[in-house]
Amino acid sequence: MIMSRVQRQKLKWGLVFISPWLAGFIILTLYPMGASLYYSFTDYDVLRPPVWVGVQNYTVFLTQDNLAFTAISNTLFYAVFSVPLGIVVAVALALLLNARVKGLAVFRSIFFIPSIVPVVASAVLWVWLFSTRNGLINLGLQAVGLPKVAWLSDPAWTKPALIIMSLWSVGGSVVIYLAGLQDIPQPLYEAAMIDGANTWQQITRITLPLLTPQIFFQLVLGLIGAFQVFVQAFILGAIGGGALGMGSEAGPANSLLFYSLYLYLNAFRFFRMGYASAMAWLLFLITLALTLVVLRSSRQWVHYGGA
């Protein structure tokens, strides 16, 4: 197809305007991307050039790494009960802060809050709340007469503490549910009513459908978020006890080496460039292949407006 003079020319000023993105995607983005996966076939320290072996790094880890397992387990029981709880705490949520109250407003920022705030900073807080001694969550329960846990000493405990800690989160979904719930058109509740069903029939018969595309979007962030906790788990892994040959960052009894955590040991303590590059893309391989199985399923649950 031959262009005309004008088409040209708009051509021309369209990549001068989208040139600056252009640049920054292929220098911050496209080449690192590259470079990443070219590091990963090649035995690489950054202190020396990289010399290639092939898929060596991927065998190895998928074979010979005694602690793969330990960072792919914990990340699993991480995902498999942080991302289903986090769902339904931010819908019950969204369903107590949609009602007509006085002082809506305010109730709806004290939860949007903890969103907002650095993960750091949460972390450091949380450690706090965790602590075996003088924690307010260990007094809580001795004021109900129950004993002190040691969550971030004990290996039993430092997942379900990250999972306890990841609900405080979750003021940013509430919203994405919040514009749901509100997207619903009233008529069908007041006809649910005018049938005789009571609330838990509206909830599970009207609102529930009506606000799985939210619950799917937030279901696919969920497990791709799930697959990449580092910062919390580093937080509390250092505070919480030493590690069996990783540094306290990995928590008591490698409890607490996830696979972004260990993805950063390998390749900025250990030097194990090439053997991290491997690792980042069968991260990336398991996350596309997780969120491919949720999109092919939302076809037998997730209903849209009108469809």
Second form
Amino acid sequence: MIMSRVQRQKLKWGLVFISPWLAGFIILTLYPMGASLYYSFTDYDVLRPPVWVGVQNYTVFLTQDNLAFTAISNTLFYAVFSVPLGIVVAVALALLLNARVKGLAVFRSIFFIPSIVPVVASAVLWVWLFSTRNGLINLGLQAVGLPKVAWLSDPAWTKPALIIMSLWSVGGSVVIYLAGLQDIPQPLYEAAMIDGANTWQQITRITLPLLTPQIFFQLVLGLIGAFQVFVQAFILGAIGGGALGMGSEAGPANSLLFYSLYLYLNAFRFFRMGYASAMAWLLFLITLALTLVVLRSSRQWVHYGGA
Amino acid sequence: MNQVTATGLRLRLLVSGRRYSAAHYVSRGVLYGTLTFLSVIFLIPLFWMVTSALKPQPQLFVWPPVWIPTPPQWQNFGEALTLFPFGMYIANTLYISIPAVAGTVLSSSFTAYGFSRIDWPGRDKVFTIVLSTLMLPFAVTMIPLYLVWRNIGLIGIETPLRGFGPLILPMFLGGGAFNIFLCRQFFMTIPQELSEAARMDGCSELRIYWQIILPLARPVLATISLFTFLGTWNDFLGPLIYLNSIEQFTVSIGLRQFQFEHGGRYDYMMAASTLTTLPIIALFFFAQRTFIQGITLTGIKA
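With the form predicted on its own in hand, show me what the form predicted together with the partner chain looks like.
Up next: the whole complex, starting with the chain shown before.
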């Protein structure tokens, strides 16, 4: 291809400027992707060189590993409840804040601050709040005459506890939805009022449809995040004591054994690097598939308001 | 005709607005009541963290719960600090976060310049590769990356950079796809004529980047700095994998270590959690606008 002198200059400078990223892409992304794909077809414990085993890691994980089934169903349970609930709570809070409230900045800060509490500090705090004997939540339940719940030691309650905790940090999304709400043109509401629409009709016919781009974006990010939830399980799970063995963080009866946690334990505690790599690639495929499904469905329900 | 109808409607709306003013006050009251109630719910956990940190031990476990500890046990913080080497953890965290912020700001803006201010063949195709890396979970690259850093000899406190290399050096290699994207978005709003004029005057691309574009990009660079700092303060998985001695631990992973050792002492645990959280909340009040704008700009929660 023949390029003019100017074009060659531009290409040269373009490459100079993207060179930090390019180096990072090759060293920190491309090579590791290739390596982990290779490891995923091997038996590899770091001490000895990898041994090729074909698709065995994948077939074992998908068909023979009971913990794999536990990890996937725990993760799905968490994602299916925490993501939609998080959206509902955040949108509701944003709607309340958008009702021309005085002291908006104060309320917004109050809802926002929990979301920036460092995740480990927040997990440690919730361990105390969920404490069966003296935790504030059980004291509250007791005060209204309800029985105490063994949040972190009863396998049935550990995931609900984690979901409640996740709702406490929806503040970031509230800020995003609020910004979206403030972008909705005011004349739309005036026209609706003239047509006799009540507040509820305005919310369901104008506000929510016009908020769908933000909801869609948060749904995608939320699902990806839910599949990678790790720290909360790592901290809360250590309390109930896991069944996986010494120093395990998987919670009572492995009820907090999430996908990413199981992957981490396989890689860095059991040194099954090949197996963990196969899990990582499956996670990548699941995430991709899920995003594509949501993206495909978005044509039916996301409204992009255009000028 | 239309004019008349519209005026009539507006008049009727005004009248009806006045007629429902009692209902209006009720609905406002309900609104503020709900907001206040929810605010209390959101604040109680943090309040409980601080009061628990200040309680004499017996008051942690009594019914009815003690809201204001009497007398407040400020020495709980002192005692927790003898068990929780917070100063060392902070120093380690800053050792990582300061170069990480510098590296991210410099390399993401430098890269973004190449993706927005210079028009070279294939540029936008390469940029879609940048964006596609956003989809890649850390788990996919985690294991080979760990092995690479270990083989280079950058893991362990006795190695160069005290073993913090794996958490710092990647920031100088592009600074993350998302930050490149943010910078690029911002750079594209700067008129191209500015660069053209500088080029006419014989300004090199490097000087245009450094002296014209970077100073203009201060708002987006502030956002990126803030979120990178928060990221290193909060990061758990990275330090968990790469740091292997307590002398290297960051605040986040140090707190987890503390829970591991003294999980039963809720007063100390809450004191340590308060210390870990306080700098972030202080930062929020100091840089509130950057926070809120950053979140709206990025569409991403901290």
